[in-house]
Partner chain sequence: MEGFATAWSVLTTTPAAFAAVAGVAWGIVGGALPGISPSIAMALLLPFTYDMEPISAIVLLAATYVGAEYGGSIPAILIRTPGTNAAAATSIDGYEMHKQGRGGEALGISLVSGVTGGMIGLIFLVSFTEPLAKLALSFTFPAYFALGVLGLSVIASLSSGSVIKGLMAGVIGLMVATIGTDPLSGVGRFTFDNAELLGGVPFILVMVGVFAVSELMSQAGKPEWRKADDAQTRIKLPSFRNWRKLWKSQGIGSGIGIFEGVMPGAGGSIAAFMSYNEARRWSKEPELFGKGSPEGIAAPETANNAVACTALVPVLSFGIPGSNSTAILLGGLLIHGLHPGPLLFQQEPEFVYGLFGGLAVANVALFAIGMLMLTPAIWLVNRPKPYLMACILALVFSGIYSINHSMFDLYVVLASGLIGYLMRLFGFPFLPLVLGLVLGYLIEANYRRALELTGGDHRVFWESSISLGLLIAAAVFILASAVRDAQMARRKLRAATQAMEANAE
Amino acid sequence: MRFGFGKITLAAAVAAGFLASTNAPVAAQEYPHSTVTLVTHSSPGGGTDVFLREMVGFLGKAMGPTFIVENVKGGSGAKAMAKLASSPTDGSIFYGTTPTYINTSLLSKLDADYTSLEGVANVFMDPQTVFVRADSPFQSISDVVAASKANPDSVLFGVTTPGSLDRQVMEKFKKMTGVTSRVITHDGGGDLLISVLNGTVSAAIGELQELSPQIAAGEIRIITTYTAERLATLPDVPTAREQGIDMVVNKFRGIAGPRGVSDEIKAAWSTGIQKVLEDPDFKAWYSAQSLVPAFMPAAEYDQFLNDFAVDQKAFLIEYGIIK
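Now give the single chain's structure, the form predicted on its own.
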């Protein structure tokens, strides 16, 4: 699809604009909309909500439009996917991706699922952590396992939505460790954090970007990370592997659109995301959150998402979650 620029495509205009040294990027003049909506299934304060809201100002500077975030909660991403599937493919609306929307698609029979959308760009991989309230008796994930085995009813685990990656991680964790304590799901990371703070759940899986204020305030503690190595921002926190649980989890965060978005729009996003990732102020923020830049352009990201769905389906069958 062309946008009325004569013989010059949007992709070429964007590329040329970013090579030019001007105060107003050409991308800002060429993107076909003045306002773009970024939909998330996350509740306010959840990981995707925080990620998108932090990024929108930098996106605006890099790409031109005003970006707004809309929370479309319900059905672990089902309502958000339905909204995107029926939305125009003209570059005016996109979706903040996490493994949740693929898991929800695999766990439910939906009129609109992950196949109704296509990858536009990946931005980050997001390390997963286990956190507890600051006054919790648990100092390590090993302590949690021991307490759960001694009295399963004394420990409740918290995760976000039923279709979230952390929900699947908990199933694997339980099988690997032999614990049988209950897992409580929530509408998103913000609600999960409240449950930890008020003592509803004993330990939960979360991301540093949504936990940083409470960590700084001394309200919660991180007791382990599901990373291959210790995080530079948490050098004193041992990984799950170091504590005898051989699990490494990477949660992707990116952008998808309704299936049928033009190559010109995808090219604009590719250039824009790479520019945003190099912005010194944004880099300072995401480095402090231990977010790992993992840019993928549209074709690569769409294939990544499809491969992830295949792997997740195999996982869900292996653990008896689906047949």
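Now that you have shown the form predicted on its own, what about the form predicted in complex with its partner chain?
Coming up is the bare chain, nothing alongside it.
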């Protein structure tokens, strides 16, 4: 059993390096299409949908063509992958990635799965955080570990669905620290939040975006982030790494295309994404959303996605979710 979190950290570091040395060899070149479609399996208003729709305005400015977002729902991404796999590789159509599409590929047998797609560029990482109810005695994840070691039954961990990335994080956390408290799964982020609010579980993993109304209302607190560095929006919250738990988790949001997109197109995206990440208006939006910019160019991103899939598969097999 191996996990690729170290590798993800490395990737993020490399990405930061890339950001620093903005080399733009094809910036002047015209993009070969006047309209580019970005497909998402998320419904209108969903996380990826909002991210793409927010980004396309800035992408158009940076890259030239008009970008449109198309929602291809159904089968947790299966429909969208099938559409991409049968689409031309000429740079006219792309897919907004999240871990979901890799999970769906692993959980079901599909004609077109994540291997039919190819990473083009990564844009953001959603920081994963540990949160508790406002009146909880826990101030950091070290407190949680201490309480759980003293009495494993006194602590219950909450995660979203059984096959989710946050369950994986929680199981890895237990393994690294040697705590044995039970992990309770839920149907989604909303249910998990209720379980934390009514005290059913003692600590849970969540994304800042989903939690912000309750944080603002003072009902929950973030006690630790699984990020490489402290978040600019939460400067007082320590990272897991600071507390001796060497784990950085990143839920990626990026762009993939049908396998076989030309190097010129990939280079154009590389430049385009780096440009939009520098755009001050876009920066204002994504900083408010606590999204961490994490650009990766095509070759690196494709490798990252494959590594992610290998880790995810190993996790699903170890916990008996797939054979």
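Predicted model, so just to flag it, every value in this text is computed and none were measured. Rigid core: the largest C-alpha set superposing within 1.5 Å between the two forms. Residue numbers count along the first chain shown, from 1.
The two rigid parts rotate relative to each other between the two forms, and of Lys251, Val159, Gln168, Met81 only Lys251 lies at the hinge. Here the chain acts as two rigid units, and between the two forms the smaller unit rotates by 37°.
In the core-superposed comparison between the two forms, the CA atom of Asp153 travels 19.1 Å.
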